[in-house]
Amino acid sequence: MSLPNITRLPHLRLLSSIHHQQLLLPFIPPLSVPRRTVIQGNYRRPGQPKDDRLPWEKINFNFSKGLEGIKKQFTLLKKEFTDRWVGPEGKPILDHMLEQNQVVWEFRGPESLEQWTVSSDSEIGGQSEVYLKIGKNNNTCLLYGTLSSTPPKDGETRYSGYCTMRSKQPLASFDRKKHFDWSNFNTLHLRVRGDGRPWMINITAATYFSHHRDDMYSYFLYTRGGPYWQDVKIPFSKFFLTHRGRIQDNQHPLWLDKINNIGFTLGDKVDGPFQLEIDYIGVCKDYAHTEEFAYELYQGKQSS
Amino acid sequence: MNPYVLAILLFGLGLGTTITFASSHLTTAWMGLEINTLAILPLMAQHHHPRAVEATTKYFLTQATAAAMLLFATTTNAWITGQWDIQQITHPLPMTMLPLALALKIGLAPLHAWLPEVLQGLDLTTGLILSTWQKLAPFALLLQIPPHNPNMLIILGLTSTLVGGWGGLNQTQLRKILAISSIAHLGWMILVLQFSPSLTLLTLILYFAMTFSTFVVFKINKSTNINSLATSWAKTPALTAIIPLVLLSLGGLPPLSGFMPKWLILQELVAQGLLPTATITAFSALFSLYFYLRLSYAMTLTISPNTPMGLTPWRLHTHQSTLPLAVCTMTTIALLPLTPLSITLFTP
């Protein structure tokens, strides 16, 4: 509209203009499935191919598989029941007393990385490729690829270039969530082989309101770059509170009763390959060790 | 926390208790509940931890679900019957549904499921309270209402007493194990609040004193779960040579003060003829004493070997005063031989 029409004063005619212009718009009848759903489709991750069947087409249905489901459940839901039996967790009593290692996640073979899911900035839009196989000797896992910091080109996007990998959670029967329990331990355990790149190391823990689901406690992994094995461990009352990648002031330490999962993020700004070893993850418990929080809040005290 | 606003949260704890008490109105019961449950909300979320902030939450609505159905039941007897009193309640309906509310408010089973959750995500001191003193006000409502519904509370005790005994065995946090014999405690009082409600009463106050000296014991340890119960013998030794006996005492066994109420309990259920229901509760408190002597074997019968003699944690002094400590051990380890006088106070 130009200038001088805004200008000019409102008289009936353009009520009733008004009201032929919403004539002219198609009648939307309300949908019982979301228009969007219908025209787009749910979330498609970067790089897999469009799925373009109709919504009966895409049904699977296979009566062997279901019977494998219902048989796996029913087992993981006896084993729950038995397992109490034997002691906590599953484990006799004394074995929760003596441990002072217990290795989590271990890389021996390709069922090992069913455990594990990667993600990268292509998500967004950019340009980062991250790869999890294997490494030799079905000894390790290898997370390679390429950091690639342009960010897309969407407007709204100022920084990219970032690589993770994340375990999945641990599920009982019928895919309810289990949480590890590390309060025998205060320490985190690794044995990486890294490219001397700078990485973070995310462990979330159990949440109960929606405003802390990207809650993460954060640490710093400088890896060597030699063909070395590197022994690194970190403390957790050295993890500090991040919210959505941001350090937050209201620090508080992480609570290891109920922890969900461990992820590696690589982010340093600079672009070309990366590649990380993995041996195992384990967590071991330092006497030695008292602290029990490495960041203090001080509430300073105002000059008057 | 600010000692006026500390002051001000346990006076509103004590009012609350009290009001509960003195009160034959059910409204006025109703009120000192709620002023209960609101004073402890800050108590529990004073540090701000996101979960001690998901315990106090869970807390807050439970307690005021089990609130909002006593006004409920509350206002229906007025509806019905036109008058308030506790103790004249002659209606099914709330009859029914005041125990039930009154069962959330405390954690028997099945109404026990937040229990173990919200005293795992408080401090020792703040879960002492919940323990003990948040189960006096409905306790003393439980102790008032007519008897309507046999067969509910003797299902209430029961399944408190049987969730109480398999519940603690996959338990290595030391709160959640306490939630667990809490619920059982609450299940063995509730079996007999219809035919001897004194043996209640009784079964309560040996209950906080055992309670009081465990949690005592655990805050001193510093200790929340079994792993550092284990170091306590080189922290505090001469407390690790009795505790045994506090948690044996808390599992039933003679010679303890804490086999006084169950053998009473069980005595009194033979002769009003529930055989079975005392013997599937004599065989679930089997369960609950294996986990007491679970935490006694670890804190007492073994020396943990992988602490290294020269890294034993320092035996600092403690500030916190003793003597509470020291009455209430006491009480729960030597008062069986006082079983007939407490049955001549105890009884009308």
Contents of the next structure:
Amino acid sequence: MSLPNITRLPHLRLLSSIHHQQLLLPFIPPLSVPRRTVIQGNYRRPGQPKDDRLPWEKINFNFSKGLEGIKKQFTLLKKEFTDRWVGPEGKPILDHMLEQNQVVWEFRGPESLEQWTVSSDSEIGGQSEVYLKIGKNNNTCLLYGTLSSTPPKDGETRYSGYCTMRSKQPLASFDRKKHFDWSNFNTLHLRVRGDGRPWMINITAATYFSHHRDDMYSYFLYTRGGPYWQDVKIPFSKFFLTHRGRIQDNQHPLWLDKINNIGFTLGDKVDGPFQLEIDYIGVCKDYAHTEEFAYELYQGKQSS
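If the structure you just shared is the form predicted together with its partner chain, then what does the corresponding form predicted on its own look like?
Here we give the lone chain, stripped of any partners or molecules.
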């Protein structure tokens, strides 16, 4: 029995030509869309030395401080139990539900500065300087220093010139992370007095994935300068998502139920002295503001 001739069968001839063309064409990999890396290592800023120590080598054992720490943690634990019977944050539940204004940070004495930390590009070899102190009347804080955009001569850092002030992560008993719940509010309220420089306000919230730990929501604070105070109200819907200083295409609103901290960054590339005086930082409920999110939400292609 003879085999069928390929030239007489159209479908076999078509399959043979397709197979022949596939052997001749080079292999072309599928197109890939760039996206944020899911698995990331620890971020090291340019110019900062590497820390190759093992995790247990970074622990500083001190017996006396350990006893003081245990006493402090049990005191915080006791306060947590008593506050649960009174209401959230030690306030009655009805007052908490009807609250429309809340002062989160205020500066009334040197002890209030313990909740904040300052840093600058001097950590990576830059020349900027930043300081934080209580005002003369003990009712405000003064953030001041000198900004320098000259990069360090380490052969790695190309840009420099920033100063920051950031609130510390609030902690519950036994160093458990504690979060601010601002879900009842929609606006950030500040009372500041600056020197005309623009600042960047940064808010970080709790994340559920490790590759989101460097996410931050930012917006601009424009100070007028002069001797007069200014009340600034910024809706949370205006804050946009950034990741390690880069604005992300995939934008979504800030989650207000688990806020970690807030910070102020100066990096306008104008060398010279600066100062920013802050009276208080709070949140409020503005019923006239109904906007949910100010930016276009990115919609990716749906796979068929």
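It should be emphasised that the depicted structure is a prediction, and the values quoted were computed from it without experimental measurement. If you superpose the two forms and keep the largest set of C-alpha atoms that fall within 1.5 Å, you have the rigid core. Residue numbers count along the first chain shown, from 1.
- Once you line up the core between the two forms, the Cα of residue 224 stays within less than 2 Å of where it was.
- Once both forms are overlaid on the rigid core, the distance between the two CA positions of residue 58 between the two forms is 2 angstroms or more.
- Residue 68 is among the residues whose C-alpha shifts by 2 Å or more between the two forms once the rigid core is aligned.
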